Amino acid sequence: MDIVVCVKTNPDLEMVRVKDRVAQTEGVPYKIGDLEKNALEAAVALREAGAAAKVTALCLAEGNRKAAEDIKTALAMGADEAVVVDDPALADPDEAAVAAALAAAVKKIGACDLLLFGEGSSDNYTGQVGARVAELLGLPQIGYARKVEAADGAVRCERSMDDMIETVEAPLPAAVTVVSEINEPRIPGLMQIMKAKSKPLQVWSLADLGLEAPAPVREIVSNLAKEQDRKHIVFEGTAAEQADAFVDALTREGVLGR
């Protein structure tokens, strides 16, 4: 069984600052998203258990000029090879364009019995791409998987559905989106990082996939942080006096009852 894991590189959220209610991402480094690491760990675990032969990491650059370098983290974590789709027309794609490019790349890769995604990306978390790609490829899709097993031409997933644990099975090839509860992604050691440099890595453009520049189907009207009205209240005195003044201020604002 060959597995393709779709990974996304996102701006490091710990490095993002907000100015005038707008996220400042200029100069912020990128890294593979947390849920994508969960999906990758699930794929490598299946290969190590003998259920898979090869794991390929597939990434859409989406304006990340260093995507081909950042994807080496996936290779260090255990992926056998990687493919990056990088094209100027995909600098700021919507979910439809992302899904179309990923689906075309999966077709070009050829061998894919199981397609894995994180349930959502760390930045926008729309949760659309996995389902869109599955639809374009005509694959059955299982979402919210917290356990993945594959055998006898089928994939079996366990997922938590509020008041019950549900087990779902689908014939291969299939697409699965995973949640963070599925595993704890490994941290590659120095030896794995060094070996990653020699693993196969290909970079494709839209032309390589037989695609043209996508026309956006959605427009982001606004993406601003919540407006806040700060009171700028300073508490002075001893710790006990400051605590009393703090409680009094919360009471006057109606946060605490009298």
The other form holds:
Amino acid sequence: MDIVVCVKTNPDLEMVRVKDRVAQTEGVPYKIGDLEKNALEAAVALREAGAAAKVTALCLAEGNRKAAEDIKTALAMGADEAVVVDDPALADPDEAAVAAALAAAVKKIGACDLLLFGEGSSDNYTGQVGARVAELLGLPQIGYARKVEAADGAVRCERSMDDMIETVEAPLPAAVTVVSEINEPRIPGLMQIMKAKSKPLQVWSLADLGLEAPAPVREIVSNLAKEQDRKHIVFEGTAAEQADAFVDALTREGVLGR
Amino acid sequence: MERVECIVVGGGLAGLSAAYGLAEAGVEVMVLERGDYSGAKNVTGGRLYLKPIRDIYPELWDEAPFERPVARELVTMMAEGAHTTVEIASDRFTAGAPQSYTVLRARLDQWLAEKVMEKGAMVVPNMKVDELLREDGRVIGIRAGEDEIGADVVVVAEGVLRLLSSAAGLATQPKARHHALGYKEVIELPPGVIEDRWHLNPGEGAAQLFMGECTKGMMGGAFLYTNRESISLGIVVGMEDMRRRRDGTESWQLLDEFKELPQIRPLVAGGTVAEYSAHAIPEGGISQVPRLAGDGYLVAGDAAGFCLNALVTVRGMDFAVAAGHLAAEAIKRAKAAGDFSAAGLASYEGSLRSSFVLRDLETARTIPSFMENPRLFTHYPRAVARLLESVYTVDERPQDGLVKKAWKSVRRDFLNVATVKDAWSARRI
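Previous: the form predicted on its own; requested now: the form predicted together with the partner chain:
Following is the full complex, with the preceding chain placed first.
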């Protein structure tokens, strides 16, 4: 069984500062998303358990000009090969364009019995890409997986639901999106990092995949949370007077006493 | 055991400079950096004196992400409630090729790490080296976690604390009295505001040092460097002086109190603190430089004690780059001769001795002991500030003539047994 893990890199959120309500991403390094690391770990664990033969990490650069460097972390974590799709036309793609490129890349990779994703990316977390790629490839999809087992041409997953755990089985090939409970991703040691250097890594363009530049179907007007106007009322006097005035004000606003 | 030709421990300026020179010559080199990226752990003030190292890797510096060339030098001597600032400005500081630049190391070191990788070296961040591996007294590689990697030669550029080299017995453990503690804030201000506050032409920078009241009489001082869109403001205090202090003052409070001084507050007003950091600084001078080369290893940068505080000029980064370069040259010679023993690597120390690195440290040999004199940080800054305060004072009393006013102050503060003794001990600086 061969596994392809779709991996997104995003700016290291711990290092992003916000200035005048705008995220400052200049100079912020990219890293592999948290849930993608879970997906990678799940794939490598399946291979180590003898359930899979090969693990390929597939990454869409999405404007990260060092994606081919950053994906080496996936190789150090145990992936056997890596493929990066890097194309200027995909600098800031929407989910449909991401899914189309990933689906085409999975087809080009060829052997893929199990396709793994993180449930959502660490930056935007739209949670769409796994399901979209599965649909494009005509694969059954299992979401919110907290456990993945593969045997006898089928994948069996435990799904983490709000108030229950659901066990679902699907025939291979299939797509699975995982949640963080599934495992604790390994931190690669120096030896793994050194070995990753010589593992196969290919960079493809959209033309290599036979795709045209996607037409943008969305326009982001703003992704900021709505700003709340504050009342800026200062209550003065003794504690009791302040409390009374405060309760009066809340009552006037209709917050209390409805 | 997996092997590479050269392992560099520490991805700061010394380590990266060595790796750059080695990778350029086709030596297989791997840099191991403990921080999330090169520069992540650095707290340098700071200012890089580029002039001494411009001819080392000349192709690099034109595109380096420096902040501002330093056009104005300011020294402020502080008494309680009074201070005197001296400005030193020269066209020659910035004309043509500026002699020094302010830098933010997070930016500079990351950039240099990328240049090193472009030359073919491997730079591995987030990698803490736990041990220098030794066999029969010879350094044969490193251990990081469970992984042991062998190398023909290890460049130890691990920084001021010398954790690995002292654990391996290659250097003595650093002592508090040879070190200072630095605290720094990076405070964001718009470029126009910076240029207005420090009277700068667009793009030019200022460096300001403060002595006296700011360290409460302890060895040290405060510094301020203007970056492109921020200032680096910090305070440095001798560890031993701090350790001996019994009044409950915590070292980190010094910077907060400094920022609150009426003469500093307007300089930082409206700024946003973007970073806060602290670090140890080698102040021991050449007497604390360890053995620089041995079987299978070389030492460079802060780990080698290559730092020089000459009161008005503070250097270390130029030494680091130069030492890294000379380490690379020595390793290339050792590789050609197939001899990585102490004898094969001995040319490193020789070339450091004939370079400005050990020459300037040798010239400054007496400065660290001279700086143990507390009057330097108490009496003199106060005396200068008081002298000029008295000259500029006008009140209802009949005024002495200018010379008489000054003379009174000079006689009181500068002509006594202690100051004459200080002048005598300062003659060799």
